[in-house]
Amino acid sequence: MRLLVTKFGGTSVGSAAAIRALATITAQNRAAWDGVVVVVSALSGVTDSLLRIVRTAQSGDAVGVHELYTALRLRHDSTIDELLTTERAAVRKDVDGLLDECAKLCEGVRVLGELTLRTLDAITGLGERMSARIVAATLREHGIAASAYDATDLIVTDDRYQDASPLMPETIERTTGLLGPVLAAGSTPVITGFIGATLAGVKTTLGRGGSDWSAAILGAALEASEVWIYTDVDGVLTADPRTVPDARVIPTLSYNEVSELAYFGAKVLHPKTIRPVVERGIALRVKNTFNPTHSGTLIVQQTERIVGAIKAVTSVHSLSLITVMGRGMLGVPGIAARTFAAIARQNASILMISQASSEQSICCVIPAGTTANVVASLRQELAAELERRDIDTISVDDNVAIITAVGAGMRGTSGVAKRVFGVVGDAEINVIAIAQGSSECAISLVVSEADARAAVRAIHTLTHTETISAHHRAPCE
């Protein structure tokens, strides 16, 4: 069976407009593919409205929650009522259940003043839940047969909640028991994306945005041909197109590319959404709801290898790097594993690593709210060799950016990074730190904040795009 798996964001069912849209998508991949599975999201907004009830709940604001759930239904019933007719009132009434859970749920943290991340995970998955039900319903209104299923019955998680992971074994015995006999039968599944269960049956969440991963999941236990994520744009773009107004969609990019992309602050996709297509050898592609006839992104194993191209510039803010530097340190082992493990001891992620040569300097870029936190607790960690003047400083750059140029082209090619760094000194902009991951296909730099787009726009006129194969057409036409 050639089988699409589609996954459609909160901006995609954000609206009567935007389902019926999804509908008549729906209805074009069945007539092109032997079975399509649907995952969605929230409409959007609802999960951070959600978020919103449940702190409201946790201060102890029985009428601030109350105004809120009240928005929350009206939000869902005006939903229902300009999409269904036929349905509107089993529909409804399910979505009601739905929200009447989330009513107990938030009572309960009212009257304790606590809240769990088990009973978060309970609550911020009600969005899904409900807009699994709505979308179904409305596919069955244009002709389609298709049913809701949540998926705390389908992927199998650990107990990490808020962040959790999936048991593959146990996930792919579940979907292929449940769904291979729906799939079989014609019909097109809708299933909620973002929530897991544990194999105890616990609600989980796979981390804000993995609605991406809950699709890629299914996609890999369903042995699907393709998995398409819907979206607000186009495809994957070259650059942020606030940041660069003249940003192009990049026809195909690999599995490397993209989790570089995904990393350093690409927002079109999930960073956990390539591992499990990645696992199966399954194509992926990012395509506009609001556009479907643009073929998207293609994202393969691999793709053909332009020589020195940059295919893309991405940026991440907010950071602080941190300098570890003294003539003491150089020879000595164990330095680095320490300020590594004293990072990591405050849950910080470090996002770029930069060492001199001499081994008199290490650099760590880390997200600006932990920096005082990471500070105190290096300085905890390495006080007897400040005291020694085995090292000298540790040092903060506040208010410095990440920009990394992407692209498979430039592996083993020589010559890209003198472009890179020569139109970043055109522009006068000074580089604080360089590193180049062991992939080889992204050269990342750290600048101040105040330079980063200037930075971007410099980089983005050395990007460059392939056209896409006939290959690699296919599968949309």
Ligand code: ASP
Contents of the next structure:
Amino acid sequence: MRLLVTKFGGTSVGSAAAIRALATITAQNRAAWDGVVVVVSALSGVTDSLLRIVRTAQSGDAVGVHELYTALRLRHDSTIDELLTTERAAVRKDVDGLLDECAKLCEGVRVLGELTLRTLDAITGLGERMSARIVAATLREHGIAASAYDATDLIVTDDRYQDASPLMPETIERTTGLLGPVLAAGSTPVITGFIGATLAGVKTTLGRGGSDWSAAILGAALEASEVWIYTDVDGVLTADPRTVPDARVIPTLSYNEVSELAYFGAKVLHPKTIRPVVERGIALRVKNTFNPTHSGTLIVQQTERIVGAIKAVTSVHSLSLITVMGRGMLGVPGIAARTFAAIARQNASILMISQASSEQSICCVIPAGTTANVVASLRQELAAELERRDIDTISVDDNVAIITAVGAGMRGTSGVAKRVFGVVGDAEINVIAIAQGSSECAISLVVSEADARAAVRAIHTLTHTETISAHHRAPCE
Ligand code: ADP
Ligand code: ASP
Ligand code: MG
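Output the structure of the form predicted together with the named molecule; the preceding block shows the form predicted alone.
Expanding to the full complex; the earlier chain stays at the top.
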């Protein structure tokens, strides 16, 4: 069976008009494919609203909870009223039931003044459970055989609440067992993105923006031919369109390139989306719900080389650069390991590492929120070296951003770094640190937050989307 898994993000289900567009697209996809699966996010802004309600409940503010809850109910009710006629009452009842669940959980949080990650997952996952029911009913009212499923019955995860990962063998078993017959009967399952459940059935979420990952997990479990991520832009662009308004669509990217882009801040695709599909060679496409005839961006194993080698530029913000420096570090084994272990103990993720041996320093970039704890942990771990002056300083540069230029053709193309530093230098931007991964698919620069936009725009002038002439043509990963 040639199966297509489609995922529609928050804006793609954010209004009645968007959900109607989803229905038209799904009817067309069903005509072209043997089977179609639809994965949905919550209506745009709903996950944020649920988080706000929980926090308000935790602060004990019953009136605030009521106001936010009422707004959420109105938003869903008006969408249902605009979309549905025959199924209106039934879907309203379902959605009301889920909102009641939200109210009960929030009341518990308010009374206890305590919020566990497990409760947080149960509440924040409600948005997808509501949207899946609304979307499935809309498809049926458009004459499309469809039914809603909660991924809590399909995606089995570990119990890292807020950041759960799938257990693939169990997920494959549940998914094929439950959805196989549905697809064979020609029906389209509409599945909640973002959520799963542990083996014991406790609800979990896969992390913010995780619905893309849900689609990839389900695509892998069902051995889909392709996974298409429908969003609100024409595909993966040469830069974030909010920073660079004239950013262009990139027709093809390799899994490696898109991994770097996603990891270094291109919100269009959750970074964990790539692994389940790359392992199985499933093609991934990013498309626009509001311009569905555009072919979007195709992500495959290998793409053709492009002119100039740089395909896109991204940025990650709100970071700190930590530098451990000292002459006594030279040649002393184990300092790097202890530095990273001390950082890991604070659960801080390191986005980038660079070591300059001539200056005898190690620097790494971490999210700003974790800086104070990380520095305290480093001072403790390296206390003896600081005392002996083997290490002179542990310094912090707050308010930095990482700017990353991506393109697989960098490998084997000389002078790419020179051009990147050239345009950044011409823009009079000071580069604080640099790193190039061994994949040679990306060059990252650390600059101060104040220079970040200008750096993105400067490097964007170097991006190309056209492939180089046939006689040079060689595929790249
Ligand atoms: P969805 O709700 O469909 O998952 P997201 O808001 O998560 O959508 O991701 C799409 C958004 O990502 C776009 O609207 C765009 O503003 C942003 N974005 C950032 N970088 C890029 C990029 N390089 N290409 C495309 N979109 C990008
Ligand atoms: N609704 C979830 C979020 O806002 C998941 C997603 O949209 O991908 O994070
Ligand atoms: Mg998203």
